[in-house]
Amino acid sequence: MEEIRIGVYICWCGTNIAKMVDVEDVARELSEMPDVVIAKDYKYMCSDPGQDLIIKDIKKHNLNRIVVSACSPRIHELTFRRTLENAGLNPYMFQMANIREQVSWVHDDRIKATKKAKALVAAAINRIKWHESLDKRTVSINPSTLVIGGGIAGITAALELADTGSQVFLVEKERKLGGNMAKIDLTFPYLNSAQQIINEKIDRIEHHPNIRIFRNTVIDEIFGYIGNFNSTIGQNGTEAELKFGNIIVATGLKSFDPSGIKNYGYGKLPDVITSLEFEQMLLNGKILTKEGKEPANVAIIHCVGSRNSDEHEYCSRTCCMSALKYANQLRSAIPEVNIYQAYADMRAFGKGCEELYCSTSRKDVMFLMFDQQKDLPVIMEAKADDSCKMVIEMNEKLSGERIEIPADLVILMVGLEAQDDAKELARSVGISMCGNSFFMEKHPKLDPVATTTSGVYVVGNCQAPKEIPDAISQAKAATARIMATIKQGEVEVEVITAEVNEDICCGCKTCIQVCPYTAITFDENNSVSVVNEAICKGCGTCGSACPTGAIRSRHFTDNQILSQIKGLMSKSLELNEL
C-alpha cells in the first residue's frame, strides 16, 4: 500500500476569506495533522500561479492527495481536478473544503470562523485518505439533436445545428412557429420590426433539408443518456421514433394573467388590456378603444405580476423597455395622445436601453412612481361628467401626493411566468426547476446553458425571463457545446456513480422507486437491481434509501463520509478544549 502524502492549500480569495478567517493560522495548524506533507496559504488558489504552485509541490514532494480550502466546489472543483491531471495525478484524489460560503460569508466572529475553517479542512484531510482513483468513461454521440420549442431561441439553435449538416428534430406544441416574438410588432431599443426578423428565420427553418418539424406535438417521455437518447412522438395519428444525442429545451414563457389583481379590473373594465393584447393592436395597425375610438389618454402600468410578493417576486426584465417602446409607438400613431407611465422602478439596463429611456422622456411622456409592494394603483370607471373613460388613483411617491390619472386605454405590462406544462417537461427530460418553475442551469455563472443531466441544455426564456439578444446568445452557446461533442464523436460521462453489490441486494426495488434519473432497472433473472452508469449522476439517493446497504456510491463511500464526519468532530472538540 502506497504511503499517503497530502498537500493542503488554504486560499485567501483576496479578502473574501482572509478578512474573517486567519488563513495563515489554519495552514500552520493543519500542517501538523498525520499524513500532511505540506500546508500553504495563497491569495488566489484558482489563479494560474496558484495552480502552478500545486503542480510544483506535487512533483517536488511526491504528493498523492490534494486538499484545497477555498470557495464552493460548484465553482472551482473542476478547475483543481484538472490541475491534478496536469500534474499526473488522478483527478479524484482531490477534496475541497468550502470556507468562503460556509465560513467567511456567514460569520462575523474571526476567532470562531477560524476554528470552524480548521474543522472543515481537518474533515477534508481525514476523508481524502480513503479516496480511490476513478477512471474516465466515454460514450459515442448520435449527431442528431432534439430541439423542444419553436420560438426565437429554439429556431436559432435548430438553424445553427442544421447549417453544420447535422439532423435536427424541432418539436413545437403550437401550430405556428415563432413563439412570443411572432406576437410582437417592434423590438426594443431600436424599434426594429420583429416580424421581419422572425419570419425570415421561420421561412429558412421550414425549407431546411436537415430540419424535421413536428407541430402540435408534445414530448411525453425521453429515454437514454447523452449521445444516445430516444423518444416516440405522435403526430397526425402516426408515431415516429426519434433517436438523438443531445437535447435543447427552448420552450419559452407565457404572459401573466392579471385578472387576479383586483385593483386593475382586468376582465371587468373593457379598455384595460395586457401588453400582449396591445401588441396585437399594433400588428393590426389600429389603436382603438372598445368603442372604436382613438384614446385621448393612455396609461401604462408597470410590473403587473412581477416584483410583488403576492404574485412573482422576480423581475420579468423586458417590461420596462417594452413600456417605453409603447410610448414611442403611441406618440407616432396618435401625436396628441396623453401618455402616462406608472412605474415602480425603471430598469433600463442593456445596450441602447438607457438611451431609449432618455429619448422617450423628452417626448412629453409623464412618469409617475408607485409602491409596488404596498400601494398599487386603483383603476375605476370615470364619472359621467369626466372627459375620460377611466380614472387611476395612486399615491405618487416622487411628489408624495394622492393623484388621479385620466385614461381611455390602460395597458398592463404583464410579467412573464413559466409554462403550465413546465413540470411535466422537466420530468420528461430529467432536469430540475427552481422555485419559480424555471428550468435550472448547471451553474449560473460557469455553466449557464447546461443542466445537471448531461446532454440536455436550456436556452431562452424557459431558463429565466430575458431579452431577445440574450436568448439568441444562449441558443448559440448551447449549439456550440453540442457541435463540439458531435465533432469529437464521443463525450466523457459521470464517473461518480452508484454500483450494486449483487451478493447482498435483496431485490426490494426501493432504489428504483427513488432514483430521480431512472438510472436503475431490475434484473428479473437474478433478482437484483442494475445501475445504468451512463445515466446515473451519483446523487446518492439510492444509497441512502437502500435497506441492506447493497448500493455503494463511488467517491461517496461510507468510509469516506464517516471519516469526514470523524475528522470534523475530532478537530472541533480539540479546538473547543483549547
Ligand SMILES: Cc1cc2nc3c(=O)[nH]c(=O)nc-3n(C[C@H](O)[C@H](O)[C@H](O)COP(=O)(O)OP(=O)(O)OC[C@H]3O[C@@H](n4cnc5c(N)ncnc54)[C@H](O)[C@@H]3O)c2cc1C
Given for the second form:
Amino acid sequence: MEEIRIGVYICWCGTNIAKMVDVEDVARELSEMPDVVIAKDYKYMCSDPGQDLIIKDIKKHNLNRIVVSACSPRIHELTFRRTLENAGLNPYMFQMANIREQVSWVHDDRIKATKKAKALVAAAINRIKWHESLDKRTVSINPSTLVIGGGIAGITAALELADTGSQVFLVEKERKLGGNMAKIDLTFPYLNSAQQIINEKIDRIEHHPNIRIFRNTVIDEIFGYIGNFNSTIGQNGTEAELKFGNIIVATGLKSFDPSGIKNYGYGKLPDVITSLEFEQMLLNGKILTKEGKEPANVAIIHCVGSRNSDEHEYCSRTCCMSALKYANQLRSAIPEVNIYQAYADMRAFGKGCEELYCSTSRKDVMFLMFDQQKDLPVIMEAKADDSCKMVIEMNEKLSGERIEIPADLVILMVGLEAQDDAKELARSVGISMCGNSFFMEKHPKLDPVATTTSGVYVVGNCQAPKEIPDAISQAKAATARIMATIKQGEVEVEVITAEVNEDICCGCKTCIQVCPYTAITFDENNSVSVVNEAICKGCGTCGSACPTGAIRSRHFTDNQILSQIKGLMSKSLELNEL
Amino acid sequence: MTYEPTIIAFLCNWCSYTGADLAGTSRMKYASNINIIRVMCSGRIEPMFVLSAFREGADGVLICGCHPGDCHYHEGNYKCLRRFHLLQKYLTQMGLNEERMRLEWISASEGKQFAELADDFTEKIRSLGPCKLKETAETLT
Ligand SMILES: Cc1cc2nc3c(=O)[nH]c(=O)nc-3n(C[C@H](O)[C@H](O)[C@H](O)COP(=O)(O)OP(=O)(O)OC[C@H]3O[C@@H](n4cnc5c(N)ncnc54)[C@H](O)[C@@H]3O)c2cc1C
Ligand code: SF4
Ligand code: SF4
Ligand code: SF4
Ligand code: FES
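Would you generate the structure of this protein in the form predicted in complex with the named molecule, following the form predicted on its own above?
Entire complex below, previous chain first.
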C-alpha cells in the first residue's frame, strides 16, 4: 500500500476563525499526528494564494491526502476538491473540518473553541486515512426544462430557455397565466402599465413553438435526478409522461387574508378592501365605494399581516411602494380626494423608490405613523351624523397624539405569504423551506437561485417577497445556469453511491426493502443484491441496514466514520486530561 | 476543574447539518461540548456508530435528522427512528442510561432550535456525569 502523506491546512478566515481559535496552536499540535507531513495555518485558504499553497505543497512534499479546516464543507468542499484535481490528486482524497460555522461563530471561550477545533481536525485526519480515489460520474442532460408556475418569473424563464431552442414545459395551477402581475394595473416606481408588459409576454409564450403549457395543472410527483427527471402530468383526463433535465420553481406567493385581524374589520365593513381588490378597481377604471360613490377620503394602511409576530415577522417588501403608487393613482383619478397613509416604517429602498416617496409626499398626502408591534389602528363605522362612512382611530407615533382619520374607502396593504400547497410542492421537487415557508436557496449570498437539490432552481417570489425586476433577474439567472449545463451536455454527479460486496452478501434482501429509490435489484442467478448506480442517491440507508456488512456507502464507509469518531474522541479526551 | 462532557452529534447533511451551520451564520452561541459528524442522511447512522462513540469515551450521543416527511431521501429518518428505539433498549441492557442518547429533528432553518438543543443536551449529560463505558470495557479486556 502507498504511504499515507497528509497535508493539513488551518484557515484563519481573516479574523472570523482566528479571533476565537488559536489557529497556529492547532496547526502546531496536529503536525505531530502520525502520517501528517505538514500542517500550516493561512489567512484565507479558499483564496487563490491559499489554493496555490496546497497545490505547491502537494507537489513539493508528495502529499496524497489533504485536510482543510475552515468554513462549512457545504460552502467550500467543491472548491477544494477542484484544487486537488488541479494538483493531480483525486478530489475525494480530501476532508474538511468545519471550525467556523460550528466552532468560532458559535463559541465564545477561546480555550474551549481551540480545543474543539483540534478534536475536529484530528477526526478529519483520522478519517482521511481511509479515503479512496473515486471515479467521476457524469450523467447526460435532457435539454428540456420543467417550469412550475406561470407568473412573471416562470414566464420569463420559459421564454428565455425556449428562445435558445430548448423545449420547455410550463405548468400553471390556475387557468390564467401571469400570476400577481396580471392582477395589477401600474407598477412602481415608474408607473408603467403591468398589463402591457405581461400581456405581450403571455401572447409570446402561448405561440412559442418550444413551449408546452399545462393550465389548471399541478405536479404530483417527480422522479429522477439532475439531467434526467420525469413526471406524469394529468390534464383534461389525459396523462402526459414528461422528461426533463432541470426544474425551475416559480410558484410565487399569495396575498395575506386580513379577515383574522379584528381591528381592521375586513369582511364586515364593506369598504375595507385589500390592495389586490383595489388593483381590480383600477383595472376596471372606477374607484367607487360599495354604494357606487366616489370616495372623498381614502386611507391606506401598511404592513397588514407583515412585520408582526402574530402574523408574519418578515417585511413583504412590495407594499410600501405599492401604497405610494396608489396615492399617485388616486390623486390623478380624483384630484380633490384626501389621502391618508397609515404606515409603520416607510421602506423605500431600491432604484427610483426613494424618489417616488419624495415626489408623492409633495402631492398633499398625509403620512401618519403607528406602532405595528403593539398598537394597530382600529377601523370603525362612523356615526350617523359624520360626513364620512368610517373612522380610523390611531395613536400617531410622531406627534404622540390620538387621532381620528375619516375614511370612505380603506385599502389594506396586505403582505405576501406562502401558497397553501407550498409544502407539498417542496416535497415533490425535493427542496427545503425556510422558517417563513419560502423555498430555500442553496446559499443566501453565494448561490441564491440554486437549491440543495442539483438541477432544481427557485426564482421569483416563492424564494422571498420581491418586486418584479428582481423576480425577472432571478429567472434569468437560473436560465443561464441551466443553459450552461445543456450546452455541456452532461454534468458531474455525486459518486457517493452504495456498492454490494457479492462475496459477503447473504441474499437476505433487507437492503432492497429499505431503499427509498428501488435502486437495488436481486440477481437471482448469484443470489446477491446489486445496486444500480444511476438510480442510487447515496443516502446510505441500505448500508446501515445490511446485517452482513456487505454494503459499502462510498465516501461514508464504516471505516471512515468509525475512525472519525475515534480520532475525535481520543484528541478530546487527551486534551481534557491536561 | 469542572467536568466537561464530550458529546458526539451525528447530523444529516441536508437539514440538520445545514441548521447547525445556520446557528453559526446567525452567530448563536452554544456549548462547545458538541462535536458534529456529518452523514448524508440520518438513515446512514448505524447502531455501531453510536456504540463506538460510547466505547471511545463519549458521554452522550446526539442524532439529528430532517423532520418526518422532509428527509432528502424521503424516509431515511423513519428508518433512523426505528433503529433508535431498538438502540435505546440495547443501551439500557448494557447498563447505560438511555438519556445519554437523544434523537431530534432539526430543519435547515432551525439554527436557533439546534443551539438550544445543544445547550439543553449538554446540561443533561453534565448532570448525568461521566459515562463509564470506556473504562469498564478497558478493565474487562
Ligand atoms: C397588490 C400587489 C401589487 C404589487 N405591485 C407591484 C408593483 O407595482 N411593482 C412591482 O415590481 N411589484 C409589485 N408587486 C409584486 C409582484 O406582483 C411580484 O414581484 C411578482 O408577481 C412576482 O412574480 P412571480 O412569478 O414570482 O410570482 P406570482 O406572480 O405569484 O406567480 C406565481 C404563479 O405560480 C402559480 N402557482 C402557484 N403554485 C403553483 C403550483 N403548485 N403549481 C403550478 N403553478 C403554481 C400561481 O398560480 C401563479 O400564477 C405587487 C404585488 C401585489 C400583491
Ligand atoms: S413593504 Fe412596507 S408595508 Fe410592506 S411589510 Fe414592508 S414595511 Fe410593511
Ligand atoms: S442487506 Fe446486505 S446481505 Fe442482505 S441482500 Fe442486501 S447486501 Fe446482501
Ligand atoms: S444508498 Fe440509498 S439510494 Fe443508494 S441503494 Fe442504498 S438505500 Fe438505495
Ligand atoms: S436527509 Fe436528513 S434525515 Fe434523511
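Numbering follows the first chain given and starts at 1. The term rigid core refers to the most C-alpha atoms you can superpose between the two forms while keeping them within 1.5 Å. Computed from a predicted model, the values in this text were never measured in an experiment.
Participant: Does the distance between the two CA positions of residue 344 reach 2 Å or more between the two forms, the core being superposed?
Facilitator: Superposed on the core, residue 344 moves its C-alpha less than 2 Å between the two forms.
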